[in-house]
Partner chain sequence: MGNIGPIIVLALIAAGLVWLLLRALKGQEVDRRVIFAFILVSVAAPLLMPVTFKAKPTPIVRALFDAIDELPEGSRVLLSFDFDPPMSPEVQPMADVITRHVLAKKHQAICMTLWATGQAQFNITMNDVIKTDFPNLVEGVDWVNMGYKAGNEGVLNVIRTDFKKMFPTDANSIPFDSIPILRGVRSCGDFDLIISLGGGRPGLKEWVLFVGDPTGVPIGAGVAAVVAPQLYPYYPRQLVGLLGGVKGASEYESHFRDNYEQYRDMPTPAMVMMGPQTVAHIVIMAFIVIGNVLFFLARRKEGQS
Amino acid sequence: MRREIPLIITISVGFLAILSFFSPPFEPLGEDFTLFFDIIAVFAFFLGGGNLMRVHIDKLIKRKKDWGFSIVTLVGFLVMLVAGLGKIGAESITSDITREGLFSTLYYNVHLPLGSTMYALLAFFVASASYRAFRAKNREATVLLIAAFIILLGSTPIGQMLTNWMPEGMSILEIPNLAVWIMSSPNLAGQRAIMIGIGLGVVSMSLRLILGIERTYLGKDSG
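Can you show how this chain looks by itself in the form predicted on its own?
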């Protein structure tokens, strides 16, 4: 029964979710499912926080590689947790911690600057990856290189200067306009194809879960 009950719950909820979406009499069920999801998500936050502490405390005890970073992680996690739950520095218990108190101070003066720094450092990795990806090794890579070059050039004043001499009837060949066309036509077509593929994959996996074919979420012995 340890595996049959989760299967029954999954199949029942799956069919009810489909009914709530396609059948008007069952629409209120969709709202209930949203509420249940929020409740489950709260427990997921607790499990995530507990697992974070367990992993890093174990790393500290066993002095694994880079265990010093675990100290920083745990201290940061606990300080933000206490500052948020205790609303330290806030005027009252009902105050918005995103606008006042220690939590907002640490978030806007420590977390956001660190995030911006990490994002800025990614530029070097993006440049390195672009150099490897855009080398014209074959026909497809050559097309990618030309398209990327046009888009990058079209975003700069130089791109406008190089082709602003073209007559009005050939304005589509101006580099900025060509960059816009690449982004709005071939690129958008590729994005839609990818989204369609993702949608089909989601539908396929959902059907496997609802029909009880996919059972990996039950554990190792779920075959």
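Please show me the structure of the same protein in the form predicted together with its partner chain, now that we have looked at it in the form predicted on its own.
Here we give the lone chain, stripped of any partners or molecules.
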């Protein structure tokens, strides 16, 4: 029964979800499923928080590699949790914590700049990787290199300044427009192929799940 019950749930929910999408009378059923999903997702929040605590407390107790970072994680998590749930510093219990109180102060003065900084570090790695990877080793790599140069220049006002003198009829040759053309023609073709491939993959995997062929989500002993 440990296998059969989850399988029956998956198969019936899968078929009903398809039915609700393609058959208008069953449309409200799809909306109800979405609400059920929301309710289940709330438990996932608790599960996620609990799991984060468990993993990092374990790391801390066993003094595993980089355990110091676990202290930062746990303190950050607990401070934000208490500040948010306790509405510390907020005027009343009904106040919006993203507008006032300790949670909002921490969000705008710690989380926002730190998050932006982490993402901005990408610039350093992109520069280093470009130096090592963009080499004209063969014809294909050379084409990629030229495209990269046009995109890089096209993403700056320099690209516009260099080719701004061109007459209106030749505006497609302006570097920013060439960059847009690369994105909306060769890039588009590649992206579409990837998307269609992913779409077919999702359809086939969904069918395997709904028909009970794919059982790895049930765990090791799924048979």
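Each form is matched to the other, and the largest set of C-alpha atoms that superpose within 1.5 Å is called the rigid core. For clarity, every value in this text was computed on a predicted model and none was experimentally measured. Numbering follows the first chain given and starts at 1.
The shift recorded for the CA atom of I175 between these two forms is 2.4 Å, with superposition on the rigid core.
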